[in-house]
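The form predicted alone is given below as one chain in structure tokens.
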Amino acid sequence: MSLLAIVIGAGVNELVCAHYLARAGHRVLVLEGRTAHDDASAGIGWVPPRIVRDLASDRQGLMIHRADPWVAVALPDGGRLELARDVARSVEAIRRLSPRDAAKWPAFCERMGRLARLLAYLYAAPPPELMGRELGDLARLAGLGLRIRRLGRQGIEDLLRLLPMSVGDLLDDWFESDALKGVLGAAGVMHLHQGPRSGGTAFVLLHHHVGSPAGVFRPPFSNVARVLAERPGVEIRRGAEVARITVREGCIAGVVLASGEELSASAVVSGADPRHTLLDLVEPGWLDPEFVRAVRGIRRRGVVAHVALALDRSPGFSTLAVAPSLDYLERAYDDAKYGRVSRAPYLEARADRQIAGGRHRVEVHVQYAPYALAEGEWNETRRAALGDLVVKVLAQHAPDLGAAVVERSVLSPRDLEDAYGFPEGQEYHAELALDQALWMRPVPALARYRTRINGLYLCGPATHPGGGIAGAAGANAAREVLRDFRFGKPK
């Protein structure tokens, strides 16, 4: 049975979902409010092999890039610790700081890799219903139990101990080098309104290791969103902003665009954040108060700003992180905790590419810069001050950088919300805290991508498995849509 599905948004999750629905023989219309298909996060994340195989093979121009070294950490003495994709190379680099840490690095990589592979299994499908009685759920739970058992006693102990831990405690157990702990701790707080001493941040470190080679704790970059946008089979309408989702008798009816045009659909899949989808776009009255209360409680506090620099010469690095220690990160978070921009922020700079006129572009992830400020609002003066701070801090570790900057742009969390639809500037749409992950992402009632309205689904990064895993949420949501509509529209 063919149905018309409308997908709201044209990010990687939305496009993956759309193409899986189209492969199943359904008509699919993708509606994107923005006119361009560039997205601040469209190229970031591990692309599960199944998606590559099904939708975006190398023959269709897919390029996945992993920097090597994957990070260079600025050291207080002016040097750098470079961590490579090759474990042996990283061991030699770490040895110059701590022979003890160098000896432990291979074992740390092996044990983290085993746990990350378990998460990869969990991320490849919708989370099983813990109390479900359907054969599919029971089989998946049995498969998960078997995989956990295969970890062995040490692996099971590692898993149970790691999940609630702070990344600071985890790294203190393993290493003594401040620089090594600092850069790994940064992965545990990426896009998170928490510091490295907060519980559950060890899980976030593990999350960012999924799909990566041993010892690499950053997701790769790819052009998967562009490949999917250019792939035939799905109609994409840009500049088509959805103003309202229409519902009749508890079932989806379609959408109304900002232009006033009404479109009917059998299913609507939204890549927008859950609060906007369910509380702003859905007509009032279709959702019960307790469910609305749970959706309103989804935490999505943005703490990241983006700074783009244009240089008239090479910056002298491919990646450069300023995260000298766990204490540095914790102090940076202390400012954001009280509504202040960090005076000494965590920075991760990436030399993106050479641009027109022989200039070099550097993209900088800046954390912690809170969306909600204790005093005043984000304005041009505050953006300029943040840009000055970023250049000043980077220039301490790349001395020629300051004089080489010829142009810069600063996007505060509020700008990211306006430009890209990141709610409160949160790129993952919901913080990847442990209580908003796995079976509880973003809340238990939405963990299977279905909403309380028949025919309305979610597929954005706020859903399982979350940001940094490119397309998995879209593929999982499409599976649930096809399951529901296999025998006609659900009632």
Ligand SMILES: Cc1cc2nc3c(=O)[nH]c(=O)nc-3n(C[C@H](O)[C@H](O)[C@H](O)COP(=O)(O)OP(=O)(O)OC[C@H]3O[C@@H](n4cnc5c(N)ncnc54)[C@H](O)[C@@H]3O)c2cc1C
The other form holds:
Amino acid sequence: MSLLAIVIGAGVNELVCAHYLARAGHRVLVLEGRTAHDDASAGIGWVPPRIVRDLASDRQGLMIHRADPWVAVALPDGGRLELARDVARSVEAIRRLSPRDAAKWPAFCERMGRLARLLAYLYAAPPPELMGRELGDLARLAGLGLRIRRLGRQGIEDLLRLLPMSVGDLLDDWFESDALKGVLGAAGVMHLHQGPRSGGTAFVLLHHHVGSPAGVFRPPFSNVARVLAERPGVEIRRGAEVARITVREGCIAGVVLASGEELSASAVVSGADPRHTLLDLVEPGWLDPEFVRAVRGIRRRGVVAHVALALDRSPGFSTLAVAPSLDYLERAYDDAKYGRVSRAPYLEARADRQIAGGRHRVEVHVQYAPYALAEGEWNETRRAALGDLVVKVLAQHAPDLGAAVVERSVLSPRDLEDAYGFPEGQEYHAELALDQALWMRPVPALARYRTRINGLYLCGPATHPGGGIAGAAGANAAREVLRDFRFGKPK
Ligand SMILES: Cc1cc2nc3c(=O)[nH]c(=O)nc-3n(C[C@H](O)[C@H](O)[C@H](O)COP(=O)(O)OP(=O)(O)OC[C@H]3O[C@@H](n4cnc5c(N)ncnc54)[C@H](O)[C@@H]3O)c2cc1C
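Counterpart to the form predicted alone, namely the form predicted in complex with the named molecule:
And the full complex, kicking off with our chain again.
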């Protein structure tokens, strides 16, 4: 039976979900509150190969970009450490800082790669129901067990030790070079309201390694969202903000738009964040208080600002990271812990394209810039001060950059919330802390995309596996929707 599914949002997860539902023969309507598709930084994340195969197999227009070297680390003496896709090239670069670390790099890459492949397996499907008796769950659990066994004794020890560990402890175990530990440690705290000495951050390093070749610890960029937005098969309405999700007798009925228009649907899949979906959009009274309390408790605290620079010449780097040591990162976090912007922030600047007039665009990830400030609010003065700080810090490592800036824009976490709907400026919609990951993402009751309302699902980055993995949550959610409908649910 063909159903009409409404998908809320036109980001990458929603579009992947919509296309999987359409591919199964259902009618799909995507409702996006914003008026235009925006490519700015919106393509970060590993696209699982199954999604490419299923939805973009002709690869028409699809571009997946991975910089090589994937990062240049700014060294305190003005030099740079370049880490490349080729492990042997990185070994040579690291040797200049520490022959001991260089000798360990291949083993580190191999062991982290093995664990990341296990995560990739877990990310490719909804987390298996631990107490489930259905054949699919049992097969997935058996598959997981087998894969864990195949890690061997060393791999299992690595896994058990690493999961709860701080990325700082993990890297101190392996390396001595501050710069190497700094740039790897940054992947463990990316988008997280925690520092590298916090437990669970080693898992976040692994998360950002999933899908990358051995020795690459940052996700690639792609235009998969744009490719899917332009692909026929699903209807996308932009400027169509959903104001309410309507429920009848515990089952989904449809949605009401901000314009007042009512639309009915057999299933609604929301890519908006869970708190917005379940507490703002769903009519009150359908959810039990205990569940509401859990949803209210989802942590989203955004800590990243984005600074875009237009330069009149090339910046002389492809990706430049300012994260000189674990202590630097921890001190940057100390400020955020008390509601202040880091005085010396972790920066990652990406020179991604040449824009009109021969200018070069540089996008800077700035962390930590907390959403909630201890004193005052985000305003023009604070944005300008942050822009000045970013240019000053970058110019210490790219001396020509200061004079080359001809235009600059700063998006604080507040602005990211206003412009893109990221809750509290959190691009992953829910922090990727270990207690909000895997079977607990974003809370155990929502880990399999279903909500307590028949026919209402979640598919955004707050659901498993989370941000930084483009489209996996959407693909997994579609699988659950199709499964329910195959077995005649929801009514
Ligand atoms: C400036 C910028 C920087 C980014 N940086 C990173 C990064 O560093 N790392 C990373 O992994 N990702 C980053 N992203 C985000 C990333 O591209 C994806 O957005 C993210 O992975 C999640 O995708 P999504 O489609 O699930 O959710 P989103 O992209 O958040 O899409 C959800 C959509 O739902 C819409 N929506 C919400 N509520 C409603 C409603 N009531 N009615 C209708 N529509 C609604 C929103 O407008 C939004 O378009 C960035 C995005 C931007 C724009």
